[in-house]
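Coming up is one lone chain in structure tokens, specifically the form predicted on its own.
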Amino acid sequence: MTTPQVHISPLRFKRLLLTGAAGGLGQVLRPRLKARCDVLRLSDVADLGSAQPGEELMPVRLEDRAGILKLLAGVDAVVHLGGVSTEQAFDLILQANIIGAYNLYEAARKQGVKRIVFASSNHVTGYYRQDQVIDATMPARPDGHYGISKAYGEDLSRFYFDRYGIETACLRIGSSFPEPKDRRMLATWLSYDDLERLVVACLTTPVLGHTIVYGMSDNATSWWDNTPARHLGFRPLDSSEQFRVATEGRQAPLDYSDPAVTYQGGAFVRTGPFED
């Protein structure tokens, strides 16, 4: 077994890699991460548009092992948002989120990349109830194929830290949108500015280790306790409370027999069209 070494992270990087760069959060982070590096390498299977100054475009599928190995060449750190981000049939999840995650970590090992910010999900613990407050030390309770794939990614990253010393922050992202869409998101909302603060904290904290942190703003209602991740120095500055009156006013009365109202995973806990 290789003893993990501490790799102090710089405040500015020569080359960062952002996967999933054409997705919703990828588009948010693209200009913000460029300010943190000399070169920002961008990858996705969707259209990335034109390269801006200081950007490199390298589209590749996560299941393409040889392509991912090339993608990580010369990279100082990775922000990994790539993959399927919704509940889907298992075979689709398998390729992008499970095989793809393995390919990414194997490439990081071979290319000497020592820090990864991995977009996990609150759906790793979606089957905890909304009347519970949990932290990252509690067992996973994934609410579907997507949540299972992210739980796998967290375990995979833990192994690559213990065996090879690759540090990872697993971001159990809540609901990152301009504003909450429903009452559930009053608890899970993560503003774009707080998303940036969280990612930057994970990239620049001197000693990251293997850390699981919930991605949420400083919301009045909260189901998640980030005390085990306080060493990151992440302090959310925004809150969903400013949207409460409007959000509650437009939502229909809640049906408490609906598991989506009971469990933290919301609609992801409902039986979907992907099961026999």
Second form
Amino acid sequence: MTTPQVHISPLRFKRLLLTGAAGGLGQVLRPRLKARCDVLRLSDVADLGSAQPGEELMPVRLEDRAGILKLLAGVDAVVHLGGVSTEQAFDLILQANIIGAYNLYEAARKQGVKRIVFASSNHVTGYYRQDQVIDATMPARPDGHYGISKAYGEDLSRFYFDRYGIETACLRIGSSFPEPKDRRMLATWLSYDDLERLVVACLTTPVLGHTIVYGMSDNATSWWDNTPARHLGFRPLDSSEQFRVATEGRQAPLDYSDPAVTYQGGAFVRTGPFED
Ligand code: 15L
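Right, the form predicted on its own is done, so what does the form predicted together with D-galactaro-1,5-lactone look like?
Below: every chain and molecule of the assembly, starting with the one above.
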């Protein structure tokens, strides 16, 4: 009898790449990922400051195909936070999130990078209602062009897994801020420590495959069931409950004619400023 070969990811990496490193969550993960690798390569179009020990800065635009190819040379794994992270004009989303995602996966294929943690978003399923509990096996219902671009990234990464064996965790991140800003975020909140736990679980789980997981803390109110991603071993330890009284106290009365109150995507489902 032959022993099946298991690919075990290292708990410590030689070189990790973090894109979108100057953004809100990029700044949170920068020191935390540095603790997990010898060299942390950082990229963004915004200012990255100066390189700290063990960091290397390589600012590249996601739409720059040749630049992205160089960016992925010699990295063990990628945490891809780069791109547009809110609803914006379609042409911006097209460049950074759609062409950019294609460039990243093509570069991974050519450079032999085998694992990517992709920052997707809860807005892939923002048109499910707040009285529904959904899981990642249910069809996408994006709430705008931003959500559609993330759904594209999820499908693209599944294709690169099926065709080339590049493993990806698509993190449908909820609302990752120091604390929930409103009543909706009591359900969607992801603490920074749970964000780190989630990313580390995705980087280090021996067999990742292609997995879609909602990025949320252990909130009492929840619209998302992460059972299909239990193999990751991600156990959130924080909860939004500690903020409930204060958050509900400053919340204006709910207007049930507002679609933002009905749908999981909140304000993202309102007609945006980018429509004719
Ligand atoms: C997102 O995808 C955004 O990047 C973030 O800024 C939040 O607005 C979050 O969703 C949310 O749904 O709260």
